[in-house]
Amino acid sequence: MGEIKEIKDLPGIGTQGAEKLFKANYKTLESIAVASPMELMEVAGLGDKTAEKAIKAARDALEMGFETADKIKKRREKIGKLKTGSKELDALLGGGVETQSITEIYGKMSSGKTQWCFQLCVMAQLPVEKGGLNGNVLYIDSEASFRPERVVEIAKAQGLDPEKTLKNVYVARAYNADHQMLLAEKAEQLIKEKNIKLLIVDSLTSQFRSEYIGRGLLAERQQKLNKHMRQLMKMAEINNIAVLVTNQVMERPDILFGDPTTPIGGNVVGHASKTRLYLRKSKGPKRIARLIDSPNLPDGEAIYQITEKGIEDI
């Protein structure tokens, strides 16, 4: 077998198989290397042994086995930090919202989740030296809550041209859970084409929650959510982009002391989100963000406010 440089060079794939994979958004050796055999069997009709061989060959070609920690350190040096507009929040997040991973924000209604989305739509477009990512935004809207007027207000506050800012935000309305997952798949091809540096899903769980009702459908819901989160995680890591997802909460009647709210999606969402923030409303424009989970940051809280200008320090 010759040197593997493209998908069609993989054993058992050939030109026809490569075309099928390409249509299903598996366009690089990296995308094959991080796929599961089941995924390739579904999208390209491969046999299980062929799928396993193709994945192994892609991993070998990319040297995706063990690697030394200094190489991981080098890759992590490319991580971008997207500022939020509040120094307090940025300090809590260790400099801002990170690329190469998923950041999840959750809270009750009016806690300011969607306002974060609007804010970061604008901040991502700022140059790197001003705390941005110098790129554009993909926005998957599952609750019909996207408001261009808010983006305009925040863009003006940041000194950006509002019309140009809106042109750099690509919005898609997700009508059900499968449609939401399909939009995430389509996002893959737009990331490089449109210089996307931030992908937002607002809200991650609302469609899944409304479609998969009752304990009988819980396992299926979690399976689909898991696939969706894995897809988002892969996109973040491979393309060095920031992924922000908002999540709803539910009341836990078994908790007698403290806050009884817990995010939807359980461990599936919790394990895939590298950084988790719990947002709460306080008096007037004041909001509180608590860092619940992060692999490299201590727990803590930040107090900030949401005004016409967006997210600001008090």
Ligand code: ATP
Given for the second form:
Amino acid sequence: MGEIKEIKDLPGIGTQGAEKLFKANYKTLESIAVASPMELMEVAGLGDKTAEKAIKAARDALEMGFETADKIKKRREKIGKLKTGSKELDALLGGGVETQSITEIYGKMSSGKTQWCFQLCVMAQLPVEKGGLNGNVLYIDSEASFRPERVVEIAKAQGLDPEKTLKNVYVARAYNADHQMLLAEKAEQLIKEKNIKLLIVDSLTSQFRSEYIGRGLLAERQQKLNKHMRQLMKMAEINNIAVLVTNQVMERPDILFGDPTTPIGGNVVGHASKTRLYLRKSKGPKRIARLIDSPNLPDGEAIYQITEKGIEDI
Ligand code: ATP
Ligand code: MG
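Structure of the form predicted together with the named molecule, please, following the form predicted on its own?
Up next: the whole complex, starting with the chain shown before.
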């Protein structure tokens, strides 16, 4: 067997199989390597043995089995830190929003979630020396709340050409939960072609929440959300990009003491998001962000403001 460079080189796949997989949005060896045999059987009609073999071969070709710890260290050294525009917030985050994992911001209406998205759309484009990721942005908008005018205001405040800044943000509207997941799948290809360094999903949960209503559909909703989170996680890790998702909250009537506000999606979303920030509105432009259950940073809060210029220290 020759060297495996693309999908058609995988054992048992060939040109025809590669075409079928391509149509189902499996376009790179990475996408096969992280797929489950079940998925490939469903979308491309592969037999179970063929699917298993193809996945294994893709993983081997990409050296994705066990790896030595020094390699992990090397990969972690590549983690980028995207500055937010507020030193207080950056400090809370241990330097900024990280690449290679999901950062979730949740909070009530008007707490500033979408403003964060606009801000990071701009910050990601800054050179690394200035706290950016020197890259472009993919923006999945499920609430029709993307506002180019705000991106323009924030770009100006950061000394960037507003028109250029807008050209580097690729926006897609997600019309329902399945569509949102499909867009995330399609993102894979764009990430490589367009030097994407930040993927935003605003909001992660609203479509799921409005489609799967009531107890009876909860399990199904959670399964789908879980799949979506895995998808986003893989994308962050494999491509070394930052993934920012926003989440809504609900009031839990069973919590009698303290703040009963809790993010949607339970453990499925909670475990997949490496960094979670709870955003609250304070007086006027003042906002508070609280870091929740970080695996490697102390809990704490940062106070900042949202003005015409975007996110700033007070
Ligand atoms: P939702 O849950 O409804 O999506 P959200 O958390 O996304 O809410 P945002 O849209 O990010 O909320 O925040 C809206 C708030 O941002 C406004 O109430 C206002 O305080 C602030 N804001 C928006 N635009 C500006 C601006 N140009 N200048 C100053 N503050 C602004
Ligand atoms: Mg919003």
